[in-house]
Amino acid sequence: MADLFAPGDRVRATSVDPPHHTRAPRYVRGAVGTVVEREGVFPLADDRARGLPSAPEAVYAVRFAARELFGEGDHDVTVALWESYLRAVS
């Protein structure tokens, strides 16, 4: 399985607010960040929490500027996000 993203790629976290469990934190939804590294391949936690079968997918460490997330701050926040939560930014 080829990775969709590589370190340095700019990505946007999905802005979808599903009616079920998700590991995509609300504060990163719709925000643009940078892929730091691939953390491995794991079943999608959203499906596992609902008892559904889940094919493994890549999980990435994605760095967001605090200003992008919270409107202020000079630091970064890094979040582990499944590939299906991310979209490429050109």
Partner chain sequence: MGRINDVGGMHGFPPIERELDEPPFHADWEAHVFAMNRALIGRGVYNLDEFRDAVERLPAAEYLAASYYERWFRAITALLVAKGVCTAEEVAGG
Given for the second form:
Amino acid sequence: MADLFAPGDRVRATSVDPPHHTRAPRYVRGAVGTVVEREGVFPLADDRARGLPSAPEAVYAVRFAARELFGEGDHDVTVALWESYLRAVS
Amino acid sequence: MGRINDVGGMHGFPPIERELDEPPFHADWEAHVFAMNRALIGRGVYNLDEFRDAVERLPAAEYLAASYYERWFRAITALLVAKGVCTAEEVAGG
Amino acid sequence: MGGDHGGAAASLAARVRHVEALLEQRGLVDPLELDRALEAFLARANPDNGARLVARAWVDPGFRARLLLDGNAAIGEVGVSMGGGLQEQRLKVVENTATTHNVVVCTLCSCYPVALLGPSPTWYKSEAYRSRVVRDPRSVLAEFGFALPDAVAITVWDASAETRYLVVPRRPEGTEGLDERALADLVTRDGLIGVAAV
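One more: the block was the form predicted on its own; return the form predicted together with its partner chain.
Whole complex next, starting from this chain.
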């Protein structure tokens, strides 16, 4: 499957609060960031933790402004997020 | 909202405590828990994501009260029971 | 340590031995093999690996560029690999400059470039560090005795997926006369995480 995102793209992190294991930290939920790079393809942790078959999927380093995440702070936080956790922002 | 391990950005935790010249393990049992976990994952008894899931599913108060390798040990024993490797009675006995 | 605490640790040690014995009976672990694996791991996974990478990057601009571009490929030149854990992990090396500083955390658990830094310290795995450094890195760095000028921008890297991050600190001034080995001796594990200047 072709990658959905490229460096520079603006993306929104999922706002879903899943009942199972996930690697999308809650502090990024619903926040908009910028793709820095594609880190490679890896099976989705949410699926592997539940013993479900999981096709490798792209993971991206996504940079968020602290102000977007917390309403304060002058730093950035770069979070590694699977494609399933991200939506395009037009 | 989320699990107890998911603490990024949360308020209320104290200043960071550091230990001078900290050894890799503080007791022999910690090293054994570490090595046992690697062996079990290496043998495919469970995978790393199932292990993380088991750590995160510890009751919140237990998670916060336990030391790092204590959490690991509790997660390992929970997985051994869940995977049918040992019964809960066997794990508890001894 | 109080008597209570010591007693709890002793009972935990006994329970670990008990479970290990159960696993041995089932042929899932071999205590001798565990000891050997642990010894080999501790001998291989060491912060000097990370320090040597940084020293080489400081003296060799070509290596520095390769390291930042493709960490896994470049670190082989210094004779180390990311295979110290269960499997080879992807490495991303990030560099501090006069205007930007990097600091690494794993807010969800304790992910860390263990092959290059050795087992992580307890503070790295603590809720205190994991909760606070993403929100207020300047205060956290100050607690480490590291006062970063306000003009320096901070990027926190949360190791939430399959990549492990390593920081290349800035080369200290006045070290022009030092050779690569002496430079490596200046680099600390905390510097490689980003909570110290070097």
